[in-house]
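The form predicted on its own is given below as one chain in structure tokens.
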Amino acid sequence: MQKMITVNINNQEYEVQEDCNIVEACDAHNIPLQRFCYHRYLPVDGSCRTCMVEIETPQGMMVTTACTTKVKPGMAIYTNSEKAVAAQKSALEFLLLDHPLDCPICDKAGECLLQDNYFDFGRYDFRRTVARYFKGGKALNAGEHIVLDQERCILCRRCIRFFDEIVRTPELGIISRGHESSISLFPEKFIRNPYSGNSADICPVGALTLKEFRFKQRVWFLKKTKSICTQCARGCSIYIEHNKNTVWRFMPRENPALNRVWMCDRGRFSFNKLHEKRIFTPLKHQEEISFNQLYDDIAELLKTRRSGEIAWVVGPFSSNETYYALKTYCGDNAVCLMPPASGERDDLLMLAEEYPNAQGATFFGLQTETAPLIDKIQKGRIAALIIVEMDLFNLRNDSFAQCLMENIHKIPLKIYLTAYRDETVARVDYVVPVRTYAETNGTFINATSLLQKACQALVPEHPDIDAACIALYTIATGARKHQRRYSDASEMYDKLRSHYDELRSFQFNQIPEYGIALNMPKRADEPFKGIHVDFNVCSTAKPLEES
């Protein structure tokens, strides 16, 4: 339990975090403070200037940056007196004097903290008298993803800290002096991280743009929707950006205690997955059928065949309903594929088992055994083979889906669930088509055992179109439409809450911000591994976007 002190902010007594700086103490209580060069989870650097306060100390009244000043018992901190203002109007005076005006053009713009900064604390009458400066450097390279406009930046360096302390590859740095300093590459060199794309979300400009959004939409068109990156098992918090049910980027949410703000460039440009080779037809065969049909043709088919006949499969990268449904309604011939991990590891975020609910998996007591499915299908004995949303055949060096293809004339019937028209899809009887996760509610566990959920972002192209658990419940019970007992994945998570102590208190739309700390063995190490980040957050901090 961190220990509270009383200051007095503008006249007003509050209660703040013993050794917060003044900047935390101020968003804590929603006191308007302009900053630039500061982030909570970045080293100070008090290069701005625009936090510029006043406070009283022995030696008289003292003007001083927010950001470099932490709080002590009784501190009187003025942000609006006579000399603050004027000190932080200056200091934004000069960091506009050589910018230029690329608002109309700029990808920045909406969220740009110049702007912000300067409708609510400049507005201060024109002074220039000698011509302005241009720095040159428009729309130059610096990399796979990132787009360097060195006329916009203002010399924050918050891209250099970033690049320096947390990533810990030195790629950018400052060069030439007075008002001719600019932000620069090294000679020869581009910024090459796997994390490279979080420099543009904590420019405050427009220096630093991503490719992949440039000039593609207008922030203040988009709709945000709060879900979590399905890239890895990290499971890191972010934010769908969507518009006409399209989505542009995803953006990282801050979760202190998972992925802080950042996110890798593997997860955040994935979204465009969303969008291709998507299945929106039950197929029969490979020929178009109706969801009707379907339901009705699979219903019969399962009729006939024993419950020990019917293999259900399913992998890592499913929710935790699906699962559910799996355990409930499919009986105990479901068995959970972990494929091998292969993807590309660190002590950051990233983690190398590229499937975001294997916990899950391990949760709801799935079986991950596949020794005794594999002999049962070698001599014949399964009648129908369900897959959910895992496209086994696309598993090169995995033993099950080895014996899967060497034996598959052996399973007279063979169902795919699945988004995505891709290798599976060919090789089996009637293909269902389901949500995305971005299309669904759902909930995931990470690798260190935290339940998070992920809200609907978008609305399926056909209205018939369901989640993956509730297209296996009303494949498992034969129910019709009308008869269903579920209409969102959401009512599946608020009735397999009731079974586990640790849920019970939530319903979905009551599952804290941050995520439930399950308690439960983790697969992984926590994030940031022996690498200290955590320079200014305070327990009483609001998220950063509520600042």
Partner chain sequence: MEFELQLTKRFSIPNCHTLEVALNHGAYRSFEKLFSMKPEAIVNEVIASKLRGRGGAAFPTGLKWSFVPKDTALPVYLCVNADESEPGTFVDRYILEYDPHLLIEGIVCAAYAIKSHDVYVYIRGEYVRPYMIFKKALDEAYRSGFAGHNIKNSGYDVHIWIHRGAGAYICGEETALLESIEGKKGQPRIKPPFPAVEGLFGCPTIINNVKTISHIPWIIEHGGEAFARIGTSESTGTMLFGISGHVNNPGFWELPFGMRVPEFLEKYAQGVKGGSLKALFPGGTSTAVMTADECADLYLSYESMRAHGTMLGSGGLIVMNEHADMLHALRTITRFYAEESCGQCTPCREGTFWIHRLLEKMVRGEGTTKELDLLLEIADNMEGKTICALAAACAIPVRSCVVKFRQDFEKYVKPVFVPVAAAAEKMLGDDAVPF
Given for the second form:
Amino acid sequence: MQKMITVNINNQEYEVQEDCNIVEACDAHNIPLQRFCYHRYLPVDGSCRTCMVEIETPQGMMVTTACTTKVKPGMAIYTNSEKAVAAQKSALEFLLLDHPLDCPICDKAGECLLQDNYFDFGRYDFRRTVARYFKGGKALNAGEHIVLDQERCILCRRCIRFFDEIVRTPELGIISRGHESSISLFPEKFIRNPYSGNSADICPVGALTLKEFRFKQRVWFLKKTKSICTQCARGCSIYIEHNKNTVWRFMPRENPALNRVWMCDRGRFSFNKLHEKRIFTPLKHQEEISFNQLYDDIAELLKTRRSGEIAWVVGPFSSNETYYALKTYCGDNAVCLMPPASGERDDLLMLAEEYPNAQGATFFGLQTETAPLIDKIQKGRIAALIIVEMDLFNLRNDSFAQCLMENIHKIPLKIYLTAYRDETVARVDYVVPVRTYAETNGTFINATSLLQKACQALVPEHPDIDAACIALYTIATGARKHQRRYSDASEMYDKLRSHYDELRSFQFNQIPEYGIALNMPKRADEPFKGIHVDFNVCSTAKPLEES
Amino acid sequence: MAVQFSEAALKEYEEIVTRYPDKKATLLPALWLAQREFGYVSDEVLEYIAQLVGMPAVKVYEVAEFYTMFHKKKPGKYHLQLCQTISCYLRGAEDLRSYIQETLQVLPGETSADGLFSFQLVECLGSCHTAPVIKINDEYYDSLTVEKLDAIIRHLKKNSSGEDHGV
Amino acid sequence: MEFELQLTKRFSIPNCHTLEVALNHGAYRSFEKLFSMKPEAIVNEVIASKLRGRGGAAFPTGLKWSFVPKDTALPVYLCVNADESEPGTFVDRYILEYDPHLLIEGIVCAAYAIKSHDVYVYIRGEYVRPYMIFKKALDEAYRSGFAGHNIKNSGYDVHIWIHRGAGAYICGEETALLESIEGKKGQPRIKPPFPAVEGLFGCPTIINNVKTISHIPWIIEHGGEAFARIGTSESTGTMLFGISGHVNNPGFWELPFGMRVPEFLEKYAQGVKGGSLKALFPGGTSTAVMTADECADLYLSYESMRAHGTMLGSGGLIVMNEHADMLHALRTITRFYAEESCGQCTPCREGTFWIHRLLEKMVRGEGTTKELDLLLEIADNMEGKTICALAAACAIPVRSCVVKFRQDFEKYVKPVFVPVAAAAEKMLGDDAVPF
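I've shown you the form predicted on its own. Could you give me the structure of the form predicted together with its partner chain?
Below, the chain from earlier opens the complete complex, with every other chain and molecule after it.
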């Protein structure tokens, strides 16, 4: 537990962590204080000189930067004294002095710290009466994802510190000096690190923007839904940002113990996949049918099978609710296949397991041993196979997938629950369209055993498209629509939580933002191994993206 | 890599490495050495130095751009560095500047067409009592007047047409 | 006035940069006493001498030395600041050229006092000749056992290395100097931690000016109290005063503190050239300008300068005669700071250049009275808001010039607002382009 001390901010006493700086102390109590170079998850820089406060020292009152000053017991701090405010205003004026003010063609408009801070703290009379100094080029190609605008840069060095200290691939620098200083890459070089997208997030102005997002949306129209990234077992906390039922970007969501406020490019730029190769209509032998006919047919076909003849195959891609439905309603013939962990990995966030919920399958005790099922298939004892949210026929070097392909003729009925039109779709008898994880509520357990929720961001294309867990429940129980126990996947969660001590006290909408740490063996090391950056996040501080 | 230090320069660099507990500290001496070896520090040279010193190229680039004495392009045979700070200004540096610009037809940052003279305006050279001062390559020429400078430049021009005796 | 020269005593001796000549004239004489004393005793002598740093900040040297943590397990570094770049300052170079062995002697004394074995001498890149001479002298000193291993059988090692700068005024700021040695851009560090605790390569480090270090042998030989008796009560010892600008005899002289400025002007600089005195910067351009009236009872001492609202700085006086135009002079001065700002802190990076552009505009005759007042406001917004003192070093001359010589500026400005119009896009084409 952090030791707390009392400081006096603007003539009021506050308890703050002993080792925090004044910006952090203000953040902990939501006392507004502007900043540019200071960033909660980066080393302190102290160069922008905007977080000016007045403090009492033995030598008298002193105006100084809050980010470089550690709190001391009893310290008197003023963020709103005449001198502090004057210093804040003048620092902003300096920053705006030669700024291009090309806001209408700037993709940062609406989430620009220069705009926001100016609105809150700035002086509104523009006093530059001399020629504007042009600080460099516009719309330069800085890499696969990044566009660089040198003249908008306010030289806060956030991106530089991020690449230097966190990713440890120094690629950006400030060249020249004085007023000629400008952000730059080495000539003819590009940003190549796999975390480049974060530099655009932390850029307080429009100096670094994302090619994938530029001029796609005005940010104030975007709605943010708390979710997670499903591209690897790390399960970084993210926001799905969407408008008119379309996802425009993924943004990392602050989670101090997990991804801090970063995410990899692999995850970030996977958002398009949510809209690609979607399937919205049920198929019977590749012919479109209605949802009514689909569920009637399946119920009819399965009714005549003994449960031992029905096999359920799922992958580590599904939600906990889906695993729970499998475990609860689908009998003992449910297997979870674990595809090989073959993705890129590093010590920061990326894990080789390119799927989000292997831990969930383990938590719910799903069988991962496939040999008995292979045996049954080979002997022709499986009459119906239900594949859940895994492109089974696209799996390479997997003994089960191999067996399936060789013995497919021995299984009379194959049903596939999927959101995407993938390879498996063409090989099955019935296709049950389900929702993507962005279209439903759900929970996932990441590699370090953190259970997080992913909330529904989008409305499915067709009202009859269900979440996989509900579709499974419907198929397994043969329930008609009006007979269903569940209308939303979150209800499935609320059902399952009662079985587990660690979850019992959290309803779906009460699951904490940072997740619930489960007491089970971890599948991976904690993130940011070997990267030491001091940061203090007081639990009362507003999340980054809201402050 | 195309550029590389000569054997002698490499040996010199190895000695420099022994002076510092951290190899990164050899960057400035290495850049000086490179400038002596190659005449100026091109991007290619910077990459070589980055590799030699064990630093990211962009950090070497930052440093080379920060200090005004590292040439990023080839300077003239005679690199004229005219001090324009207060004491030199008070004693006629502006006349020297006009003289250089007119007679040599070079603006600050430029090199004369014959490649003989490059011209750079610099800040205080630390010879204020002998103002105005110009530094040509490594030598100071002080207490100048336009006439004195004219004689020096004529001399340099003459020198360069015959055998090179430097300055 | 009777006094003994400390820094320049051998300057007039031909070839004194060679060890042989220097030794014949008393170089390294302090070593005998030095190594018979305890380091702490030397620090105490320096404290007693009341020697203050000659680089400009005038911080008490002995006190600075005493900040090095006792019995630290880390190596202690000594850095000698020979990055002399303040406009009007030019004397350190002559110590390097004329009497390098005095500096080496001082380095060994200072290193011994702070228990340092590793010394870097940071010489500004432009000083090629001083560097060559000093390097040669250092080689000689090494060969003859005055530096390096087991100096004169004392059992004490002092390794001295030269680190050349490459053109950056800011590297004279002590933490920027450390950054520069470490192979980085010369951008000052945030303090605390102070270098005496966490400096070069993260180790305790003392940074002293060439002149400061060169006083140490004398203090060791004669004692701190003898030093303290020279000069005035707050400004002890001698100082190398340089003078440039509009004077008949620009140059430098070693004098005890306390001489009246007009006396110095007449006796040494032989009077103002080209007219009567108009303005004087007492210690480089970073100090507040003095009017002729103010100079009348201004003395060459820290306390007198402070009482007049200025500073002695590095002791480089710059003189302007009655025909000098303060707008043009100030424009020249601010260009220096705009060019030399490291670009790290916003107020300095933007403020120095903004001020300079406003002055350029006034020189073109396009300025307004409002902009004249704006200059003062910008100066206020820069000073004390940055990591190092460069912003203040620009703000101080701006404020003092505009306030004290306002009529000079008013000649150029119009009371009405002049739209920037097309001229606005005119770039500052005449700025120094780094090659």
